[in-house]
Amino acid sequence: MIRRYDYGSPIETGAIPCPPPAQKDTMPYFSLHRAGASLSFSLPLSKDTFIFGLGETVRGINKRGHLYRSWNSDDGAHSEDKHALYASHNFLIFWDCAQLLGVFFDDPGFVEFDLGYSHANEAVITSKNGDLRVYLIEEESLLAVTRAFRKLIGRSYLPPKWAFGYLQSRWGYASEQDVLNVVREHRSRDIPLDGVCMDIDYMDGYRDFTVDTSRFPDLAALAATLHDEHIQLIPIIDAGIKQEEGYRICDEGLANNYFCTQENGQPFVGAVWPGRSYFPDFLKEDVRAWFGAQYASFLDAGIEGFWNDMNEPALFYSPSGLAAAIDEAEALRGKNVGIEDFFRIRRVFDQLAGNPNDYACMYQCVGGHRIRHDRVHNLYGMNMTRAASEGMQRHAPSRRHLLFTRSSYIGAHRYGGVWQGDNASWWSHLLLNLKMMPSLNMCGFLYTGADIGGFNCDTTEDLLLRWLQLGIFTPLMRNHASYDARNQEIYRFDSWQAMRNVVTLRYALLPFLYSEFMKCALTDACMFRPLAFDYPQDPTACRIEDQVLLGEACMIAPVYEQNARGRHVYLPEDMLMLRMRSAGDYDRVPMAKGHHWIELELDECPLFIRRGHVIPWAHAAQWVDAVDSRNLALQGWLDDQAIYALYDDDGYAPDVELSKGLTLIHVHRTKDGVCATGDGLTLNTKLIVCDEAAP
C-alpha cells in the first residue's frame, strides 16, 4: 500500500511519473514539528531497527547512527565524516520485528536525515523548506517494499549491451594518439575492452560540444577506427557553458534566455573548468530540448555513449565571492600573519567552491515561475541527464545509448546510470563501492559502478587487482583515474596478466549479468541486495555488511583488505563457491551453511552460487559482441533439477519485452547423468553442474 501526504506547497520534481492522490488524514507513525519554515518528521527506533536506502552515501548498508544530508555536492573526499555526496536519494526503509516502512521524502532542496545520530532511539528527517511530498509504503517484506517503490518511480534506464564491457578512462588522454595507444596496448595483450572514455582534454578550451582539432583532428574518423576494433568512444559533457562571445552554445543560450539567472534577471555567472560560465536552466522544457539536441553532432560522428559531469552544479567560485576572498587576503599583505588569521584566510578560499551563498543568488524557472535555485538544487543533474537522454532518443530513436551521470535525484534512474563519483585509491572505497550497490538499486539506479582502482591518489597493484575482482560484477565496469594520479591501465603493472584474466571473467559472466540486469529492470527488482532482504529470519545474515546478493542465484564477497590472502564469509545456506582465476581456470567447492575462512590468493576471487541454482557461463571474448550467448556452459550445484530464466536480446533495440527475450533452461538428473535443455541454446554440463555433498 502506498499513501501520499503533502506539506506546504510541494514542488513538482518529476521523481514520480504518476503520483497517487494525496491523503486527507494525518500521516501515521511519524511525529511532526515545525520550526519556522522547516518541517521535521520524527520516528522512534527500537534497538533492533535497521535503516536501508539513501542510495549514494558514505558508510554502511545499514544507515543507522549517522547524519546524512541531501545536498548534491562536488566533494571528492568521500571520507566517513561526510554528510553529502553528489546525489540525493531520499528513500528509506525502516525495519524491525514490529515495523516495516518505506518512506520517500520528495523534496528537491536541503533535507537532513538524523538517523539515530543525535539520539540513538530516534530518527529525525528535516526539510529546510518545509514544502514536500511524503510517500509511505507498507508491504509484507523488504523485497516487496523495494519493488513497490521501484514500480512507483518508473522503469530503470536500459543501456546497450556493449556498455557491460570493460571501459578504460583517464583524465589525461590529451590526444588522438593517447587514445589509440590505450587501444593498442589492450588489444596486443588480449585484454578485453569495449570503450574508452574521454575526459575534458578533448574539448576546445573546455567548451561543451567542441573538439580541439589540434589534438583530435577528426573525431568521426577516430570513432570509425575504434569501431573497427569493436571499441566505442565515450566523451564527457559538463554542465557549465563558457562565457564567451562567438561561442555558438553561449550565444544561443543568451539569445533565448536559456541560462539560470540572478535575482535581477541577468544571467548567473559562476566558474568551472573554462572559467566564468553560464548554467542552462534544465528545469525548463525548451532548455532541455535545446541542450539535448547538441548531442546530435557527436551521434552523427559515430559516438554512442556519453558521461555527464559537474552537474550538481559544481561551482569553483563566483566572481563576487572570489573578489571578496582576494580583498581579505590583500588586507593581510605585509602583516605578521598569526595562526588565527592564517586559518581564517585558508577557510575563506576553501569555502569558495560550492558556497551556499552563491546557490542562493541563482534562480530557475519552475512551472512558469522563477524560484531560487537552492530550493530545487538537487534536481539540476537529474534534468541535465533527462535533456541528454531525450535528445538522443529524438535523434536516434531506434538505438539505446550509454549515458551515465555524476549528480542525480530519484527519477534520474529513468534516463541514465550513475558512477559513484570521484573516489580515491583507498581500500575503504573498494568496500564503499560494494555497499553502495544495493542502496542505489533500491532507488532505481541499476546501471552503476565506481571508478575501479580509485580516481584520486595513487593506486597500488594489489588494490587494482582486488578492485577488478569486484568490478567484474558491477554493471558499469570502468577503470578511471585523475591526471595527477599514477597511470593505472592494466598493462602498466607487473601482474597485468592476472588482471587480464580477471577481466576475462567479466565476459564469461556477461550472459548471466546482462540477463539479471534486464530482468531486474523490467520487473522492478534489485540486482544487488543486502542479505537481510532474502534471509530476514537469520540475525547473522541481517548484519552482514561486506557480502551482498547478486541476482537470483549468487552472492559476492570480495577481498577488500591490503595484503589479505583470504577472508571470513558467512553462508546463510549451502552454496557452491567458485574460486576463480580466469574464465577457464577455477575451482568448485561445495560449502555448507555457516561461517568459513576461505583462502584466496591475490589472483583469485570468489563467487557463491546458491544450492539448487545454476547460472550460464560463456567462453572468454575480447569484446561484448564476440560473446557467444547461445553456446553456454552451466555452473551450479544441482540436487535433482533447476531452472534458469535466461534473458537476451540484440542489445540495441530500446523497446524490449521480458517475455520475448526469455529462454528457460531446464537442468535435471537422468539415469545417465545430467541433462540440460534450452530452446536454441547449446548447453554443456560436463564437470560443470556440481552435485557433491557439502562437507
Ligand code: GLC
Contents of the next structure:
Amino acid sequence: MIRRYDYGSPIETGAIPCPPPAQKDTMPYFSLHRAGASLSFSLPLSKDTFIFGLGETVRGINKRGHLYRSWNSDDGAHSEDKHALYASHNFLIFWDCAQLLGVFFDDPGFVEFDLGYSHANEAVITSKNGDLRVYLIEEESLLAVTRAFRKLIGRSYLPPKWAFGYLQSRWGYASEQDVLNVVREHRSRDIPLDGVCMDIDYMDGYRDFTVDTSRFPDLAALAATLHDEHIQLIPIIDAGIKQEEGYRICDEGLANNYFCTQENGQPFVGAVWPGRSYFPDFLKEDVRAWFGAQYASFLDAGIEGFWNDMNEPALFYSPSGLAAAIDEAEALRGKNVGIEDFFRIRRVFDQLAGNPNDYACMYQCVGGHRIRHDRVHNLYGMNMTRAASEGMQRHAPSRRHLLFTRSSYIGAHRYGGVWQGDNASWWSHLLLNLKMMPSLNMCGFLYTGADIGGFNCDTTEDLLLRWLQLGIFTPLMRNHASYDARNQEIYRFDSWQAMRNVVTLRYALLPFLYSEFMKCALTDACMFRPLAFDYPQDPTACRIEDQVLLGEACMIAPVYEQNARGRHVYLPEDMLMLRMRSAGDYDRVPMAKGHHWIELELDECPLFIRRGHVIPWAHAAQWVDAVDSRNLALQGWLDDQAIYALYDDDGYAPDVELSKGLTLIHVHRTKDGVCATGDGLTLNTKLIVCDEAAP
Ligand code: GLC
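The form predicted together with the named molecule is what I want next, because the block you gave corresponds to the form predicted alone; please supply it.
Following is the full complex, with the preceding chain placed first.
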C-alpha cells in the first residue's frame, strides 16, 4: 500500500511519473514539528531498527547512527565525516520486528536525515523549506517495499550491452594519440576493452560541444577507427557554459533566456573549468530540448555514450565571492598573520566553492514561476541527464545510449546511470563502492559503479587488483583517475597479467550479469541487495556490511584490505564458492552455511552461488559483442534440478520486453550425469558440481 501526504506547496519534482492522489488524513507513525519554515518528521527507533536506503551516501548499508544531508555537492573528499555527496536519494526503509515502512521524502531542497545521530532512539527528518510530498509504503517484506517503491518511480534506465564492457578513463588523455595508445596497449596485451572515456581535455577551452581540433583533428574518423576495434568513445559533457561572446552555445543560451538568472533577471554567473560560466536552466522544457539537441553532432560522429558532469551544479566561485575573498586577503598584506587571521583567510577561500550564498542568488523557472535555486537545487543534475537522454532518443531513436551522470535525484534513474563520483585510491573506498551498490539499487539506480582504482590520490597495484575484483560485478566497470594521480591503466603495472585475467572474468560472466541486470530493471528488482533482504530471519546475515547479494543466485564478498590473503565470509546457506583467477582458472568449493575463513591470494576473488542454482558462464572475449551468449557453460551446485532464466537481446534496441528475451535453462540430474536444455542454446554441464560433493 502506498499513501501520499502533502505539506506546504510541494514542487513537482518528476521523481514519480504518476503520483497517487494525496491523502486527507494525518500521516501515521511520524510526529511532525514545525520551526519557522522547516518541517521535521520524527519516528521512534527500537534498538533493533535497521534503516536502509538513501542511495549515494557515505558509511554503511544500514544507515542508522549518522547524519546525512540531501544537498548535491561537488566534494572530492568522501570521508566518513561528510554528510552529503553528489546526489540526493531521499528514500528510506525502517525495519524491525514490529514495523516495516518505506518512506520517500520528495523534496528537491535541503533535507536532513538525523538517523539516531542526535538521539539513538529517534530518527528525525527535516525539510528546510517545509514544502514536500511524503510517500509511505507498507508491504510484507523488504523486497516487496523496495519493489513497490521502484514501481512507483518508474523503470530504470537501460544501457546498451556494450556498456557492460570494461571502460578505461583518465582526466589527461589530451590527444587522439593518447587515446589510440590506450587502445593499443589493451589490445596488444589482450586486455579486454569496450570503451575509452574522453575527459574535459578533448574540448576546446572547456567549451561544451566543441572539440580541440589541434589535438583531436577528426573525431568522427577517430570514432570510426575505434569502432573497427570494437571500442566506443565516451565524451564528458559539463553543466557550465563558458561566458564568451561568439561561442555558439553561449550566444544561443543568452538570446533565448536559457540560463539560470540572478534575482534581477540577469543571467547568473559562476565559475567552473572555463572560468566564468552560465548554467542552463534544465528545469525548463525548452532548455532541455535545446541542450539535448546539442548531443546530435557527437552522435552523428559515431559516438554512442556520454557522461554528464559538474551538474550539482558545481561552482568554484562566484565573481562577487572571489572579489570579496581577494579583498580580505589583500587586507592582510604586510600584516604579521597569526593563528586567527590565518585560519580565517584559509576558510574564506575554502568556502568559495559550492557556497550556499551563491546558490541562494541563483533563480530557476518552475512551471512558469521564478523560484530560488536552493529550493530545487537537487533537481539540477537529474534534469541535465533528462535533457541528454531525451535529446539522444529524439535524434537516434533506434538505439540505446550509454549515459551516466555525477549528480542525481530519484527520477534520474529513468534517464541514465550514475558513477559514484570523485572517490580516492583508498581501501575504504573500495568497501564504500560495495556498500553503495544495494542502496543505489533500492533508489532505482542499477547502472552504477565507482572509479576503479580510485580517482584522487595515487593508487597501488594491490588496491587496483582488488578493486577490479569487485568491479567485474558492477554494471559500470570503469577505471578512472585524476590528472594528478599516478597512471593507473592496467598495463602500467608489473602484475598486469593478473589484472587482465580478472577482467576476462567480467566477459565470462557477461551473459549472466546482463541477464540479471535486465531482469531486475524490467521487474523493478534490485540486482545488489543487503543480505537482510533475502535472509530477514537470520540475525547474523542482517548485520553484514561487506558482502552483498548479486542477482537471484549469487553473493559477492570482495577483499578490501591491504595485504590480506583471505577474508572472513558468512554463508547464510550452503553455497558453492568459485575461487576465481581468470575465466579459465578457478576452483569450485562447495561450502556449508556458517562462518568461514577463506584463503584468497592477491590474484583470486570469490563468487558464491547458492546451492541448487546454476549460472551461465561464457567463453571470455576481448569485447562485449564477441561474447557468445548462446554457447554457455553452467556453473553451480546441483541437487536434483535447477532452472536459470536467461535474458538476452541484441543489446541495442530500445524496446525491450522481458518475455521476448527470456530463455529458460532447465538442468536436472540423470542416471549418467547432468542434462541441461534451453531453446537455441548450446550448454555445457561439465562444470556443475553435484550433491555428492557436499561438505
Ligand atoms: C570531475 C569529475 C571527474 C573528472 C573531472 C574532470 O571532478 O568528477 O570524473 O575527471 O571532473 O573533468
